[in-house]
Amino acid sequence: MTAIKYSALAIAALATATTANTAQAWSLEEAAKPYEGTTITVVGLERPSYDAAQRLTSQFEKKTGINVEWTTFPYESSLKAQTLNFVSRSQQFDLILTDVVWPVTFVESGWVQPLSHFTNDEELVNPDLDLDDFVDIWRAAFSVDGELYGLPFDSYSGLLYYNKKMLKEAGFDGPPETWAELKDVYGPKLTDRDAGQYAFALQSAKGETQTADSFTRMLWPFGARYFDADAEEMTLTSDAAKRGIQYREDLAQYMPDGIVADNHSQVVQAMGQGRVAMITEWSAFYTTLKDSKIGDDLGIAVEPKGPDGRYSAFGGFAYMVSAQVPEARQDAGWLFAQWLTSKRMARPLIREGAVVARESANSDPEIQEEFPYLEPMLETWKTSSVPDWRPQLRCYPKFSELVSDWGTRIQLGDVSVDEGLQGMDKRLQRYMDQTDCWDTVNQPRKYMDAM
């Protein structure tokens, strides 16, 4: 692993002493004159919050003369054509983007900056920066080995989103506190598979939803981890994870046929048609569900608890450089990357329809009454969810395939629940032992304790 340099709060301390001397005459204009007329390739995905970054991108380019072309990627093909980026030495992208499962495959490979190379450079580094204003779940989730080398960027947690009207006319007040209680209570007051109405909807299709956003969502409330990094033994035979993936085949029962094929589009639309009471999806499906038919019923929540507490949904992304582009590109995507997620943007960004991770604006009041899902999605990241909910590895492509694999196997009922734990705990412990894997776990929940 990477020597520690710095940790985050370090990070932080440093670029506010590093440049209280020049707070007054720092600007952004100043700080791009040598970069005028660069022209820096972003890294964005096909989701609201890159929509939204490129179309304020031009006031970038207006204050600072440099050109910003932006290449947007499905997510499920973001990781390769930046990976064959890296391998090949194109150095096609200035800005990479990572998901908060990939800094250690960025960083161990050498392809990117920490942040401590620009935030000790006096000319380059705002001095409202402010790292401590991201959320500390966030700053922790792209550290390694304690160096902060990602800024936050469509930051998403999982929320529960509900249907009031539905809830109301089925005798409720408000929506189910516990995993339990949406299930024993919720479920069949609110299930009439005649009429087509469901009590909720778990997105499970095969890859990344169904590791991520299904079978995760049900091993931490239940008090399941998917290993021991220290004893480096996969511990998903457990009794709490037999329970977790359980009541995951027990709930069921209470939604839409065929959920194992359904990703996030699918759920997200039987909601917004009034045929699902309750999903539990990621904080960017707000404004879908507002511009939906059911928009003025459109209820926000954490998520439920578990038997082991409230874990939620974690998930998201982060700027980093390349440290393969000349050094004048590496500057300019920096100050693209310092702008882009800065305080003073993150206003006009989430009235765009982005989701960013500074806790000045989510807590602003009026910024919460016109997108009331930022406080329950600041409150998860405060309170209910850990930066690691999804392994951080090198190996995590195939490990998540892994998963997924016998996950959907399990909830297809191709085999038992204790069959698929088994067999998907043997298969990964033979994945992990027979590669370097298990050198490359980084835990980033310990980072926060400094925070």
Given for the second form:
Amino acid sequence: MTAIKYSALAIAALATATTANTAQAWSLEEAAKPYEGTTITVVGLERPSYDAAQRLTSQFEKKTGINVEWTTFPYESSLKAQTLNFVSRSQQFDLILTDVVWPVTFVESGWVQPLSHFTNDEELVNPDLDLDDFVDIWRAAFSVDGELYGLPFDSYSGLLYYNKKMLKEAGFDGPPETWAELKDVYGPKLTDRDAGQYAFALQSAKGETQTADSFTRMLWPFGARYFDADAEEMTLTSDAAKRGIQYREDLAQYMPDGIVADNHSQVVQAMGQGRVAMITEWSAFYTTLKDSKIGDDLGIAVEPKGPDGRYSAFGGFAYMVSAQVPEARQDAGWLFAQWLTSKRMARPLIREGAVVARESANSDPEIQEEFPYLEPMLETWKTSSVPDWRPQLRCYPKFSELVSDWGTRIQLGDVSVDEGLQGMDKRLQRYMDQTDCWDTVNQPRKYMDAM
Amino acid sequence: MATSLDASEAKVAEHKRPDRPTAMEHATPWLFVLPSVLLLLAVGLYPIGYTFVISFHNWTLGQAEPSFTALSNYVEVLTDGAFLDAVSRTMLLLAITLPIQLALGLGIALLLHTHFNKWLRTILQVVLVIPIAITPAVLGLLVQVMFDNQFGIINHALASIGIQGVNWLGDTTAAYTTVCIAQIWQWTPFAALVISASLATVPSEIEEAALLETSRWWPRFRRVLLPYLWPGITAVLVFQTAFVIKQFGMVYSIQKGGPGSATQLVMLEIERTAFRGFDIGAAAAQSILMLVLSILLAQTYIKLFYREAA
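Same protein, different condition: the form predicted on its own was shown, now please give the form predicted in complex with its partner chain.
Complete assembly follows, chain above in first position.
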């Protein structure tokens, strides 16, 4: 069924392209004519990709006469703002920004349009849209029931950033290959607490950073999973989960004090100041680190392997079109999202500091030479990422809060690893059973087989 | 002549006055207060009533319509470790800061009352308003900068006298201490101003008479000043309790309730439940429980401390 839907979408796009070629060449200017003067509001985050997008937006406005207003939020507030927008039917936002863990919530509530709503309209679809150029994992991540809902933008993989100079001074030629090596070999040699120097920092601030970056990161490589969706059972008391989270606790001795309070920017700052030798962070932070004090000493590699293999952090966003706004604004919003995430815009956006999911741009040797994070990022997406690295559930926000709550308690030493995982498992099981959450589990991994 | 005129006017007035007030006269006072009453109902009582109703419903924002679940939200909330921990943290903050604020506020008020001339007192009273007037979010950011582990002025000052810096915002105990300090700094002036106003009600002749009786400060304070201070002290207790229970902006700006959950006060927990977990029913139950707690505490303060000066 999934394969059929994807094939149908591809055929529709191809047919549209063929028709357009035979009839009249498609142009953004022509497509946008009915919407000239329309104002659309686009949700953004306070992150480099959106700064880059905003700098280039005037190009779109000049071509189309469509006015684009950006509303940017800190990540932590963006889901709240968008949910309230939908629940109150305020029609405040035309282009919705979804994290990889929110599509089910948005789609099941009927708040967003499937992409086929626009790709089936030959007047709106750019023949050069080429959805297949988005790396497979990204199309899978934003698909629900086999239907694609979002155009990926600001697309990350977890990467290992390291300070070449610090590693060299400690006698290492390159970064660690495995998590065990990072802790047992690199940790002791790169940590000097008296000098305020640490081998590693793992962003662990309470909230989604704790759930995703700190907790989930240590589940997958050690062979643990959150749950067995078919059996409708949480699996956080498994030996693998205990091994992974115990590893995190042991690794803390090589991290700065108070790491449990640090979010992305604090960890990036610590590395940028030369206080920390290695961090595992999103590819989006390359520009910030490159512009920091360590500059040319910045090295980038794929995340280390665990006993169960290499499973790097996976996260990022996509633009979806609100189904609550009038049709004209939906179409204008689609045109903007299509333009922003197009193959043509990918290179300028990367050069402005954005991270995109376009394979053609990310694999371009010329760009790769300019931006060395692209190669490991692409490699990660293709070899060591899973689209539902964090579970895709309709009730994910509360699920994540519960994980974060218990994960933080473990990290603070309020409970042991064993007690913490038992408590988390029990609480999540109760929550998942009480709600209809098991029925809303989306497993985009299965869509990748059809790609 | 004058008497005769007055009597005649009074007779006319009596003649004009109806025996009973008209409906309009009856309604006039009510009409005057009606806008305020409606406003109060709209912005005060209706949200409380609505929250009360929602607290008996299972309502996850954006997932389903609210459905009646009787007391299950209350059961869940009262067995939820995170909420109970947040309540404990809030009550501890109250227990630490309230006596200190009261003692410092009383001290400042007595100093203002006895040691400064009128002009200086007025200027100092204006200065005392400054911490109260600072927006909580701005205060939080100021604290964040001042208490920064590496660049903050507090650690810099400690280092200058040979004391090793503290990881104020990264360590759980230190972060909680930071919140206590900020809370005391912001709200002690409020206590000082209220107590200062109470001291101003003490008649000067009574103070002078007491001074003739004894030159010892304590008996004069206890027997003469303190009876005038109880209403003010009760007001300080009630308001400061409310300020601590509803504390959100400052603590959120400092460390968003962290590190971990170290400064996760009850309002942050309610916000987290409502707008991060989107569990509106549970958040409503938490809010109602805190409202009940606030009312109980206020009643207790009034019962224990409120008495008018004889």
